[in-house]
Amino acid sequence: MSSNLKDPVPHYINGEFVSSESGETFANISPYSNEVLNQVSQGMKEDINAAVLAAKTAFKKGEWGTLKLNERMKYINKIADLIDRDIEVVAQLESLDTGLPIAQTKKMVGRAADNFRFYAEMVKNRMSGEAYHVDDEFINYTMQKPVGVAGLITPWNAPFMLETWKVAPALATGNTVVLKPAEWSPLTAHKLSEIIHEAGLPQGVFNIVHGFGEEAGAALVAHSDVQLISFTGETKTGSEIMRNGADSLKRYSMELGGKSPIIVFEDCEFDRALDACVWGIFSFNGERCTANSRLFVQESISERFITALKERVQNIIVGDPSHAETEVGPLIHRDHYENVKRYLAIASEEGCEVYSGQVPEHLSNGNFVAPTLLLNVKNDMKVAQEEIFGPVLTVMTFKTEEEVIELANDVPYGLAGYVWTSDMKRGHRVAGAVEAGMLWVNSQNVRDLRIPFGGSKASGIGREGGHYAFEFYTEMKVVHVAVGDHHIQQFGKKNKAASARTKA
């Protein structure tokens, strides 16, 4: 197989690439031009019961859980190697696809192969269970097992790097998968499926099936042989998605979306917090969960930083995605698009300044939005509350560090937070007030994948990254050994001396 966009996109079932079993499928649209690159199969239930039944089968009967560890590893960095090779061809699919600046897309890339061999380490190295002595009468040992088979439902920003980052830990623990791909940025998940193939992982471990979230992802939500749902995107499918799998009892990892603060205090190292709070929100295309979409800044240094960031907006290059040297992109559909421009009417609506850069004249047909700021915000308004999941920034000043708290919490997610202070004493105090799953102190958004990701509130249930994701992706099982002749009572056993004092 080819990533060939002149062929419809395929489903990736029990190890062969197979169409619909309706013979249905659904455009995919260019988000620079509009204009369709290819037809995807069109997953239904029928599609999501084969390939269930597939990861199932290959999870109960295969080899793929009973493999010895170095054996399962040496696939997972198999898979690893192969992303490497093709890091320009993944890199370009997915600019092509989700409208993403090249130069963005190839760090990802990269990131994607670091989420299988950090697993294979993680996985041998850290996945280990713990004994304890109890007096001279018992062992007790834990051990963690694989789950069974494994929903994954990932979101069109950034799709390979987030898809790898849930297919990594769910592979290398020795469960089977079924991943769902957003219908919006299929193409990478259908190269993902090529390189797993050629990987030459056992029939049924991995499946993946193209398709909507009413019809594929509901069907694989609600299947019952599908024990874990890991999936990212907006709260309120996340919401319904909870819902519809309640009957199962399905175990549930939920990156939701959020409206994330940046605190930018006057003694901060001004033109760092500039560079941060600009990147933060500008890059891919403000398309990301933790994007600082709402920037506080004091009042004693507020007129000079707005009016940097006005500079910056002007400067950043709006363009091509294939074009290095593009900064902010096209948003990924159309339908995005009028939802992120619906929100600049709310906004001025609302009373704001809507201060933006400038989409050349040629880019017309596309999908995109200027990097936009929204003055003069008041915190309750709906584009301080709601996320917009664009390149938009809602600023707002604060006096004091008690009042910047109480505005930073008062929104309904909770995902992620920046603060910007010179007085690292503050840094701390405010980074533990607010609330939020993960808060960078003068830095912008830096992963370390040793240590969890997710949010609180609106913003997710749960923690992946790091051995955190063992918690999700296994089983916790505990053994006890009795190594002595412990007392056991005697239920029933007849009691001479009693029996013969009753009967007396």
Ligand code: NAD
The other form holds:
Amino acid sequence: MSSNLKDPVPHYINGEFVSSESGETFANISPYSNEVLNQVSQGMKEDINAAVLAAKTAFKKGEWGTLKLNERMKYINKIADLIDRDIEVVAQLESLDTGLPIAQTKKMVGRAADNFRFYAEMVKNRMSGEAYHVDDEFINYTMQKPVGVAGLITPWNAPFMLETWKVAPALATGNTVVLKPAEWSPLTAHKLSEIIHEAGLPQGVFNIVHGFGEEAGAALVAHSDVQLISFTGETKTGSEIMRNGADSLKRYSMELGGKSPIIVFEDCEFDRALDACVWGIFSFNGERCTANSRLFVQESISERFITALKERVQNIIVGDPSHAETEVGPLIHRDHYENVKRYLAIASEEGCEVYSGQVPEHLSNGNFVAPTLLLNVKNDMKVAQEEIFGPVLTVMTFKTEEEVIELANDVPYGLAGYVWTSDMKRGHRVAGAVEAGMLWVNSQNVRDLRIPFGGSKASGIGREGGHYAFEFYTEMKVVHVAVGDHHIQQFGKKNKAASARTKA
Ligand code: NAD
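Could you drop in the structure for the form predicted in complex with nicotinamide-adenine-dinucleotide (NAD)? We only have the form predicted alone so far.
What follows is the whole complex; the chain from before opens it.
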């Protein structure tokens, strides 16, 4: 890390690295050892006010929103280049801070650079308006203008990727930004501020305030000079944010929790379905919004599939996240670990068989939860309905397509879904019937950046990604231009006599 881990991680406000006005800090804890890694500046309302003022001034008085497109995109591409240059450092920091295995954080950091390059291209090629000739009298045309100060609030589960996923389109479309990263994973957000500082963006265009959701996050949401909030996190936090922001009327993008089904039919390619199912729940330590956390496997192959799952669970490498071979690392924080453990206890109380892999004994200081299968689950159990957000797969069986669609949809969430079958007619049918924003058929979770991302039901509001992000990060403006002499009413011109009579 170029900055010293012992220093309190500073905010980045108006082009400077600064402490909190209060001088307060909080401890950032290692998921691997539960020792203090470093201190972090604890942002409060006054720090948010300073950051929003900087962003507002940069938007209203600075050149960012009106720069020639090529000039603005040079900055965006520069950020991507610097991320690529520092990929190893960022990946290591991310792994240290979150407990995510290094092999997985490396891939995610590469994706973060892509986010910037993608939006540099996208804004140039796809941010276009429409024009209408209205008879011979008017031309009406639309344009997309930046909205103003964008408030971005992000979670800890893939922090760098998710931060850049919002920062890239917000900046590329000409907004200025205040980012409030998750308090449990501040290190790579800080690294992003160093990278953006080095890229030389004008003062105040990009700002970060670290701190807790209830303090810094809430102040950002309630601020009347923040025109939009892009939020990724838990569903209940999303509701609270919309309540807290109501008085200052703003637009929201909500990327929320999930409890996504994977439906495995008897005619699937067995080994590929198994690989995808295991990866989909146990990668990123199971802390993944689109994780396939509810397996529905057709009864005729369920015994074979569950036996194969048990074997995989025993063999998954649980270990130090900095080791290249580690497949599952420790959960982000002790509180989250306790929460996942609480669900395992609930599963036993609800009558499930809890079948777990191994955590090596020497890892007992970390927040390690063994990869776990919950067997004999019924869809109305708590463990099948609530997001556990750890390496825990609930396993259920089904007989018919009709039955499994009903079961898959009987859940509050609607983020993602996965279908495995060799019958493509059925694949399309089921993909169409499952209530979720994103479906994958015979595929693991791979996503092209041009495609929209987002969920339905309790999993979110709106779509980000591709050109869909423009709807959120820009204001659509319409200009009506008269090109002929259309009729204009002449109130008060012709009827002087009538007017005099009325007044009398
Ligand atoms: P969280 O809701 O606890 O926190 C997310 C962010 O919100 C943090 O920065 C936090 O400080 C902030 N926050 C908390 N309370 C706030 C408040 N009152 N006002 C403003 N900000 C506040 O979520 P988490 O535990 O960090 O992340 C895990 C959750 O995120 C899971 O539910 C997961 O499914 C979800 N998630 C969703 C997606 C998606 O795209 N749908 C992607 C990743 C994660």
